[in-house]
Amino acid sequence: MTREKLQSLSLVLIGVIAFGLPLLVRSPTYLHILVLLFLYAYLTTSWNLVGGFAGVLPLGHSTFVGIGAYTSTVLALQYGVSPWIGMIIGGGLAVIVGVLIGLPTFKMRGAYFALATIAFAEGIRVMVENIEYLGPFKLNGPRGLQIPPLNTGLANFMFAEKEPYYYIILVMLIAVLALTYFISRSKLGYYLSAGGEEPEAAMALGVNVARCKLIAMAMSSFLTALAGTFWAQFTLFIHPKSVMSLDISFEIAFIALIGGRGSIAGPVLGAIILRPVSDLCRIYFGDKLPGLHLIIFGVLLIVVMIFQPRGLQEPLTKLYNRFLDRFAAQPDRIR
């Protein structure tokens, strides 16, 4: 069997396991943890388009989660718009906000860019937290919005069980991973990588680095906002600190950096490692030691940056490639 066939077979096997997990995991608690794991893998993969390939460090993506969550929820509660339609509208609004944030901030470098995105994110969160009405739309300030679980079903993006949410976010994750794969092998992906590593050299070769980063920011904002709608429909209650908190932005960045930013597998590996830690800390130490998971993430980040600065995906990818090469070479030995 060739190396390519072995690689395809391994991916199919992973897919079969992922789609079959709800048949084995019947506990709603563990399914809830798995849904959040896939959700953060999706969020981090979306972030990775700009935070990984473009070589910058945005720390305000919780803004786009909040825009997606609030847009679909407000439209559904006040105007009867399907959350599926509200999801797309929220994604469009997130693109506008993302581009407006990116236009001035992409001119900054290093820590200045990260601090600027934090300032924008916190400013928008505080504004939403202190506004009851935004024009004709009722945001309800710090009290948030409750989604009544009345009409369950796919059309209303609302279910009584965890399994439908599991499969929806799994499909969303597979779709964004596929998109990331094609972008990484496209002209845009090469331009982003070049602009992220050596922007001056890329511009000297005629690459419009700022334009490429804005395109990546627009795509990342749109995809992140879709996750915001999913979050709202999954929890059925949103408020500024739950969907626009900087904790979300930091956790996404931690997952990407520890897993391996700029790679396809890194965000998924990071989520598999860190999300269970986050959920278990909240379950067992949430009242006594709030924020413990972020401290653990910080320690892990220090260790990984010292010993594996390109993230955990690098040694795991090398190990995976070794296995592929070994098994792919066996038929040649037999002959």
Given for the second form:
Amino acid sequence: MTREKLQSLSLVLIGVIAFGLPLLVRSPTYLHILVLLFLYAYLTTSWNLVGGFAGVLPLGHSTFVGIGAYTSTVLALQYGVSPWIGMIIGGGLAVIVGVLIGLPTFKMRGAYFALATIAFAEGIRVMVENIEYLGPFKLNGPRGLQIPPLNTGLANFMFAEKEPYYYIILVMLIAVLALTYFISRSKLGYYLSAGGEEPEAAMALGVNVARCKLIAMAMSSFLTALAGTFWAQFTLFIHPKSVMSLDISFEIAFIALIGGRGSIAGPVLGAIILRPVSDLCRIYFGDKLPGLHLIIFGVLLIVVMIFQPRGLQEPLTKLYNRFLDRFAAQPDRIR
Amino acid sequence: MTILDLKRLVKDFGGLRAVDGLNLSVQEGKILGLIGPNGAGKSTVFNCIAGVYPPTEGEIYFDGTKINNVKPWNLCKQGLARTFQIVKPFSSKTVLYNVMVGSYVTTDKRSVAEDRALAVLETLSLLDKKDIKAGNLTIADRKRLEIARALATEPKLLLLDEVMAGLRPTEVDEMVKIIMGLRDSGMTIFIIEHIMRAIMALSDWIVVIHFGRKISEGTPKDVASDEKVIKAYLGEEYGVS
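Return the form predicted in complex with the partner chain of this protein as a structure block, the form predicted on its own having already been given.
Below is the whole assembly, all chains and molecules, this chain first.
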């Protein structure tokens, strides 16, 4: 077996395991944890287009989750629009907001950029918390919106069981991973990494760094908003604290940094490591030590940054490559 | 034919006049050398040409069009490439990746960009290092990579900013050979260099600036014996016997 074949075989195997997991995991609790795991892997992969490849640290992606969740929910509740259509409209709206936030903020670097994105995200959350009606649209302020679980089924993006949600988010995750892989090998991917690492040199080589970052931001906002709609349909109840809170943005950043920014596997690995920590802490220590998971994240981040500054994907990728080298049949080398 | 023309170029930084009414032109297919003592304004001239700073006064013409306020990335697309005095490789990426960023400028296709990058690496004898991370290269190879990236954009005019600084004498000789080879292939080159031996051997024409003003120009031989140039480099007290 050649190396390439072994590699695709191992990826297919991972895919089969992912698709077959609900047959083994029957408990709704654990399925719920898995759905959130994939949701965060999806969110972080979307974030990674800007935060990883373009080399900046946006900490306001919760805004786009919120925009996606509110847009589809308001359209469904007031006008009976299918959440699938609302999902796309929410994505479009997030692109507009993302570009408007990106235009002024991409001129800043490092901590200034991160702080500016936090400011925008918090500003929008506080506004939504204080708005009952935005024009004809009922946002219902801090009380949020509830989606009555009346018409379940694929067309309404609403299910009584957890399994359909599991498969939907899994497909979304695979799609966004494929997109990331494609972009990382394209001109845009090269330009984003170049502009993120040495903007002056990139500009001298014909890269319009600011425009590339805006394109990445637009894509990232769109994809993040889709996850917002998924979240709304999964929980059937949204309020500003649940879908626009900074906690979401921070958790995405933690997952990305610990898993490995700017890599394809990093966000997935990060989510696999951090999400169970977060959920199990809430289950077992939620009453005595709320917030314990954040302390564990902090400690993990410090340890990872000291020993593997490029994230856990680096040693794991090396291990994976060694495994491929070991078990792939060596083609005859003639010197 | 003139490919680059500077007309009374002035650049102020606050109260400091870094470049003061500089006239200069680069002829197609030739190597023009720009020399001057430290702080003479050489790199500022390059940065004005390459679109990093807009000039305070004066005009810059490249290939017949005025480029005073054209952005660096658009200049690159028009055929003007540069290297940086302090090398700026994309350190976490491989040599091939670095060069492909340059070769993507005229194409959207990965295979085309990759083929051209490989061809450029071959001419600069960097092909065997194509999979090494740029951050792990020696300084000589990093300087070479700077040139490779610039060449991959298929420029009409190449601006080289001290590509030999910090190199060992044998490495300087290799670099001189590379630049000679580029000239022989028809490339127009505008070069800043401190290593006199190299610039004298390479340049068809040399311009000397001091405090942002042109104090001399001519063939390498004429410039080397110009009293004003010697004084600028060695100080007023230095007597020329």
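In this text, the rigid core denotes the largest set of C-alpha atoms whose superposition between the two forms falls within 1.5 Å. This structure is a prediction, so every number in the text was calculated from the model and none was measured. Residue numbers count along the first chain shown, from 1.
Taking 2 Å as the criterion, residue 306 does not count as shifted between these two forms: its C-alpha moves by less than this amount when the rigid core is aligned.
Superposition on the rigid core between these two forms places the CA atom of residue 276 less than 2 Å from its counterpart. Superposed on the core, the two forms differ at residue 286: its CA moves 2 Å or more between these two forms.
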